[in-house]
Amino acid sequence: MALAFDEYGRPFIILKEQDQKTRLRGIEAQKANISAGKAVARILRTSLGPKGMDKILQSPDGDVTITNDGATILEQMDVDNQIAKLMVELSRSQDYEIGDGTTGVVVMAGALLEQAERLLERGIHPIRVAEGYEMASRIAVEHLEHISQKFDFGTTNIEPLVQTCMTTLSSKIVNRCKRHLAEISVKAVLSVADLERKDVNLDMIKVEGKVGGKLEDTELIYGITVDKDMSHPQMPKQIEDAKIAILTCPFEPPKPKTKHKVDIDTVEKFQTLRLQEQKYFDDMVQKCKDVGATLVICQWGFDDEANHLLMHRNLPAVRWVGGVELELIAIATGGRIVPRFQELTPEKLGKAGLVREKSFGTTKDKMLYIEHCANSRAVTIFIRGGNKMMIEETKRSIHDALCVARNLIRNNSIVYGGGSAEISCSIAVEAGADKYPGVEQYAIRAFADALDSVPMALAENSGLQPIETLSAVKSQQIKENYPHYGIDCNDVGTNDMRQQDVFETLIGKQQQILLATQVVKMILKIDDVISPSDY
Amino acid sequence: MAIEKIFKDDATEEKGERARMASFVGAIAITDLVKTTLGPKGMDKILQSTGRGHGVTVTNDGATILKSLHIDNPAAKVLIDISKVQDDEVGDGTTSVVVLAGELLREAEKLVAAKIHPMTIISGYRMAAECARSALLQRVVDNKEDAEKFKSDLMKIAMTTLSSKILSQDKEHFAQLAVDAVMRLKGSTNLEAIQIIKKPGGSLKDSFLDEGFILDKKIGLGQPKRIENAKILVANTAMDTDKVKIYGARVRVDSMSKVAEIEGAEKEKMREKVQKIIAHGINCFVNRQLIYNFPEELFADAGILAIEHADFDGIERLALVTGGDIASTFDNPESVKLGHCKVIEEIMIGEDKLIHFSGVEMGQACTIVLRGASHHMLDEAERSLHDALCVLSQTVNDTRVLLGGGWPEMIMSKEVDELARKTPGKKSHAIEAFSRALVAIPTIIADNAGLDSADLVAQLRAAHHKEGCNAGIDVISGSVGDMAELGISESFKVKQAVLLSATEAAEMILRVDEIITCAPRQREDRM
C-alpha cells in the first residue's frame, strides 16, 4: 500500500481504513484488469461456433445448468472480480439489445484486451490505445454496412429468416432439429410482428416447456397454454367457442379495505348475515352467467361453495392464473381484465374458438390450451425434451432465435457468418490504419488483429489448424476481393458462406463490435483499483 | 503478477480433460450402481433415509433408487433427471435408460482417449440413434385390430415388466390384475382411477382386483352397515362449524343467555343444512371434510350412512365411479346429480374395516388391494405394479409391441453396425461404439443372471445374423431362446423413449468441456 508521508514521517491517511484495503495503481492496475478480462473471455472461447462445447454450471444450491449461451454462463458463474463483472454486464447488454452473439462479444473484448496489453508494454498511453480502438471500430462498423446485403422476405417467403435462425441454433445442443425449431421461431415472430411498424413484441410469445417426449414434438400453438386445470374435477374438459370472463377478483365475500368489524349480538343478525353470505356467492356466479360467459379465468382462488355453484351452473372455471398469463390471455382473446363483478359486461369477454385440457404422461400433469383466439397475435411455443436441463437450454436457444428473427424484421440487412465478416473487417481496418498518423495507428492495427481472433476461435473449436486456416481464408478474400469467405466449420467443403447459407444480422455484428470496444475503453481508462482486502 | 481469481472463494472450475473426466466418472459410477438391478435376475437395493427414523426402502426400481440418492456430481444429476422423466413419461425402463446412457459415455470415453473430438462422437451417435430407431420401427408388431391378440400382448408385456420385480413369483396373477385394471380405463392414461390399497397381512397371492370401489374409512356410529341401491351424495363442505365467511364478522354478546341463543342458532343452521342434504333423497353421504358428532347424529337418525374425511383423491374417484357431482351447496336438490351404486357394505380385509361400493355405474375405476407380509414388501409391490400399469396404459394408446429379452438391442446393434460399415470418416468409430453400448444391455442382463455373458451374447449375435430371427436371452434356462415362443414382449414406446433420452443425455454430457461450481450457499447455523 502506497502511503504518503508528511515532513515528520507520519503517514497521511487518505482513505477510510486505508490499511485494510488493497490498492493497485498505474500499469499494475491495468494489467490486473486486463488479465481478469482475458480470463473471462478464455472461459467462453470454447463455446463459440457450431462445434463449441457446453459448460456445466452448478449453482450455490446445487442445481445444474448445462448451456452454451454466453450470457447464461456468465450470469450463473457468480463472479467476484470487478472487471469480470463488467464483462458479465457486457454480455448481458448484448443479450438485452440483440439477444444473440453474447459469446462472440466477450471473446472479442477479450481479444481487444490482449492486444492492448502488448501495446501498453511498449509504452503507449492507455488513452491513445482507447482512441485508436474507437477509430478502428468506426471503420469496422462502416465496413460491415458496406458488405452487408439486404434481402426480401414476406409472410410467404420466410426461407431467408429460417436460414438465419438456423445459423443461430446450429451452435446449440438443439442443432439436431434446428430446421424445425427455426421454422417455429420464425412463424411465431411473424405472427406477432407488426410488419408496417417493423416492430415485434416478444412478450407476446410465450415459451413453455414440459419434460417428456422428444425434441421433435416441440410445437407452435396459436394461442395460450396455461399450466393449470379446471377448478372442479367434473367441469367439462373442452369448450368450443368459449366466451371468457377474465377476473382479478376472488370468488369470495368482499373484503373492504377499510378496517371494520361486524358485531353479531343477536340471533337475527346471525341469520341475516348468513343469508347475506349466500346471496354474495349466488350473485357473483349469476353475474358471470348473465353476461354470457362460458369460461371463467380468475387470478385468485375460489371458496368451495363458489366452486360448486360454478360447477352447478355449468360454468367452467380456472383459478390461480398468474398475472402475466392473465394479461396474455386477455390480449389473445381480445377480452378485458375485469377487477370487479359489477363491471362485467358482454363486451369485456374474451373469445376463443377452443379451450381444452390436455394431460401428459403417467402423472396427472394437465395443461389448458386456449386456441383459435379472436386475436391470434399471441402465440405459445411448447417445448418437449428428454430432461429438465434440455428443456431449459432449448428455451434459451429459442429465445436467441426469436431475437434474431425480430432483429431481421426491424432491419433486414445481413452479413455472412462463419467469421467471414470479421475477417473482412480486419482487412479493412488494417488497410485503414496506414492513413492515420500518430500512435493510434498501432492501436488500429492491434484492433485488426483482435478481429481475427473470432474466426481463429471458430477454427480452433472445429478442430482445424487456426493459423493456417485463417491465413488461407484471408488471402483468398483479398485475392478475389470477395468478403464472404469464412471458416468451414462443418467440413462441408467450401469456404463460401453464401453457399453454406450462414447468415448473421448486421445490427447484431455491429453491436458486438461497438459494445466490446466500449467496455475495453472503459477498462483501459482505469488506473487505480481500491478494494477492501480479504479478511 | 498473479492472475487474481475471478470467482468467489469456494467456487471451483474444472476445464477440458479434467471436466470431461469428472463427468464421465460421475455418470459411469451411477450406471454401475444401478446396473445390477437390471433384468429378471437383477438384485434389489436397500435405501436408508437420513431423515428421522432412518426409514428403509427396499427396491428394484431405478427411478426410486436414483431419486433417493444425494449426488454432487453434475453429470450424475443429468442421469438421475432422465430416469425421473422416464418414470413420469412412460413409467418403466428407468434403469435401462441410465444404463444405456452410461454405456454410451463409457464408450465415448475410450473414443475421446483415442483423440476423436466429442462433436464427431455426438454426430455419430445421432446417426446411430436414428438408424436404431428406424430398425425398431421396421420390426414392430401392431395388433391393434385383433382384440384377442392385443390382450395377450398386454399380458406378455405386463409379465415381462413384472418379472424383474419382487412380484415375479406371482407375475401371472399380477399381470392379469394389471391388464384387467388397464382395460377398464378404456384408453385413458389417467391412472388416478386405479386405486391401490395396501394392507399388510396375508400373502402376495391374496391380492385382488375389485371392480367396485373401496374406501379406507369407517362407517359412522349407529348408522346402517349395508345399503342396497344406494343414492350417494358426494360433497366437499364444512360439516363442523359452518363459520360466517364475511370478513370481520365476530360475535360480541353481553350475557350468557345470548351465547346460548347464538349457539342455538348455529345448531339450527347446521340442522337446516343437514335437512337440506337429506332432502336430496339420499341414503349415503360422503364428505371430504370432517363431520362433527352433531350432524353425524342427525344423519344416523335419518338412517343415512355418513362417511367423513375422505381425502381429495378418494372423493374425486368416488365421484368418477358413481357418476355423481361433488357438491358444496345444497339449495337446489333437483339439479345435483347423485351417485348410484348397488350395494354399500362394510368389509373386512385382514383386521381393518373398509367400505366397499359395488355395482357402480361407471366401470372405469377399480381398486387393487395388495396384500403382503410387510410394509416394505407392499411398497415395492406397489411400485412394481405402478410400473406395469404405466406401461400398459401407454401401450393401449400406442399399440406397437416389440419382443424383449435383449432382442431389440441386438436388432438395433446389428443395423447400427451395418451403418458403421457404410459411413466414411471418423464418425464410423462412434457409430460402432453405439452398437457396442447397445450390446452391453443383454450382456448385463446375462451377467446379473449369473450366466456366461460373453458366450451367450456371441451366440445371440450369430443367431441374429439370420433375417427375421426372434432370439433373445432366456434367463430361466440360461440359453438363447425364441422370445416369441417364450412370450417376452416390451412396449415400443418404452424402448423408443429409452433410446432417445439416453442418447440425448449422453450428448449433453459429452458436449461439456468445463464445469464451474459456484460457492455453496452459506447455511446459517441455527445452533
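Positions refer to the first chain, counted from 1. Between two forms, the rigid core is defined as the largest C-alpha subset superposing within 1.5 Å. None of the values given here were measured: they were computed from a predicted structure. What changes on going to the form predicted on its own:
Annotation: Cα of residue 121 displaced by less than 2 Å between the two forms, core superposition. If you fit the rigid core between the two forms, you'll see the Cα of residue 196 move by less than 2 angstroms. In this overlay on the rigid core, residue 96 has a C-alpha that sits less than 2 Å away from its partner position between the two forms.
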Second form
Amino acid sequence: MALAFDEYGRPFIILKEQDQKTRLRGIEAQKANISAGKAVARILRTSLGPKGMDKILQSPDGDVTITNDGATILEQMDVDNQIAKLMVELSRSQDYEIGDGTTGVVVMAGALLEQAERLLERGIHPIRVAEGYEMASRIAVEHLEHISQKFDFGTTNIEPLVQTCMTTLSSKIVNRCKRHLAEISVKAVLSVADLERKDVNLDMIKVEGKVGGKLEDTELIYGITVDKDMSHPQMPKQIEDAKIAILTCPFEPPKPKTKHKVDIDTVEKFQTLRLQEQKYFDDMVQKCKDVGATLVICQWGFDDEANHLLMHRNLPAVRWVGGVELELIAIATGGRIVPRFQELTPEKLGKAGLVREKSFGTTKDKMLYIEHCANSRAVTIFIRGGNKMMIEETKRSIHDALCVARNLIRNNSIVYGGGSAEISCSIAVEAGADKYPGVEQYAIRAFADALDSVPMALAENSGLQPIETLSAVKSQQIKENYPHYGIDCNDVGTNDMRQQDVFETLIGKQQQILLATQVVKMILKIDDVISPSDY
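Structure of the form predicted on its own, please, following the form predicted in complex with the partner chain?
All you get below is the one chain by itself.
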C-alpha cells in the first residue's frame, strides 16, 4: 500500500493494519478477476452436452458425489476466491429459477470474460465493454423471442413435454432410459399441475430412492411412500379402502408435567395402577375404532402394550412417521392431522384406496405404499439403481426434468437446442452491431463471439472438429436463413434440430443470457480488490 505523508513529512496510516492486507488495483485487479472466472468456467466446460464428462467430488468427510449438474459441481467444489464464488452464485440462481442449464450459464459467462479481456488489452474502458454487453444481451433476448415456437399440449397429448424433458436428461448419466424417466417426470408434473393458473407446486412431488433393482424399475406412484413398516409383524400387510387416522400425539399414558413419585407398597396398588394404564390404552384404541379408522399413522412411538392391544383389536398402525411425510399423507388422503385423541372425528380421517407394505430383495427393507388416494395431488417418484451415487445423480436429473416440465407449463415457448439458438443469436447480434456507433460496437461483436462458445464446447465434447463444425453450421444457418441448425452431437446424420427433437425452454435460454451478462458486468466494474493477506 502507498504511504501518505502530511505537510511535515510524517507518514500516517490510511488503512487499518495495512501491512496485513494485499491490494490489487486497476487493470491488474480486472485481469485477476477475469482469470478466476475463466478458471471456474473451464472446469464446467467439459461437462456440457450429451457427450459431456462427469466430475467426481469428495467432501471433507469422505462422501463421494458423481455428477454432471453444473450447480452441484460448483456447490461442492468449495471455492475460496471471491470472483469464483460469484460464478457459484450464478449457477445457483439459474438452478433456483429455471432448474436446468446450470452448466451452460457458467460457460457463457466464462466466454464473455475471455472476450472482455481482449478488449481491455486494447485499452477499451471496462464500463464501455459492460454497456456494450448489456445492449448485445438485449438484442439476443429479443431474437430468442423471435425464433421461438409455441406448442400446444394437453393432458392427453404429452409428447412435446416428454421430448423436451428427454433433451434435458440426455446429458446425464441416466440417458439410456431417458424416455422412461421423461414420461414419469411429465406425468408427475401434470398430476400436480394447476393448468388454469399455469402453476406447479413441486413440493407435492416427492422423490424417493432405494438402492437395488435397476434404473428401469423406477416408477411413479400416485400416492405416497413411507419408509416405515407396520408396527407389529402380524398386522395385515394390505388394507383396501383404508380410513386413516393421522395422529401427532403419543400412544401412551399421560405423564404429569411436574416431577412426581408414586409410592407403591402393596401388590394390590400395583395391580390397580396396571389396570388403570391398560384401561387408558383400551380407551385410546377404542376411540380410534369408534371413529371408523382402519389404519393409524402416528408421529410418535407407542409402547409394546399399546402395540399388543392394537394387534388384538385388528387396528394396523405405523409409528415414527416424520412431520413432512405426515403433511404429504394428509394432503394426499384428504385427512386432517389430529393433535389430541379427544378431537378424533370421522370427518378428520383420510381415505386411500389401497395401503400395502412392500418388501425389497433379500434385505428386510420394507416400505408402505399409500395409493389411490382421495386427492391424487401428491405423487411420489420412486427411483431404483445400482448404487447410492447413481440414485443421488438420478434424483438431480429428475429434478432438472421436473423443472423443465414446470417451465413449459408456465410458458410453452421453446427454442431448439444443440447450440442452434446460440448460433442464431450470435448471427443476429453480429448484424445488430453495425447500428451502434462508438466503442460499444466492439463489445457487441465480442458478445457475438462469446455466444459461439456454447456450440463450440458441444462440438469439442462430442469429439468433432470444433472450429470446422461450428463454421459449417453457421454458414448453413446464414445461407438458408433457418435458425434450427445446430451441432449434431449424437451423430444422427442431420444438423436440423427439429428432426432430432432437441428442444429447450425459451425462458431457460433467456435467463442464461441475462444472468451471465449481469455477472460479467459486475466483475468488469471491480477495479480494486483489498483482501487480508495469506500469512
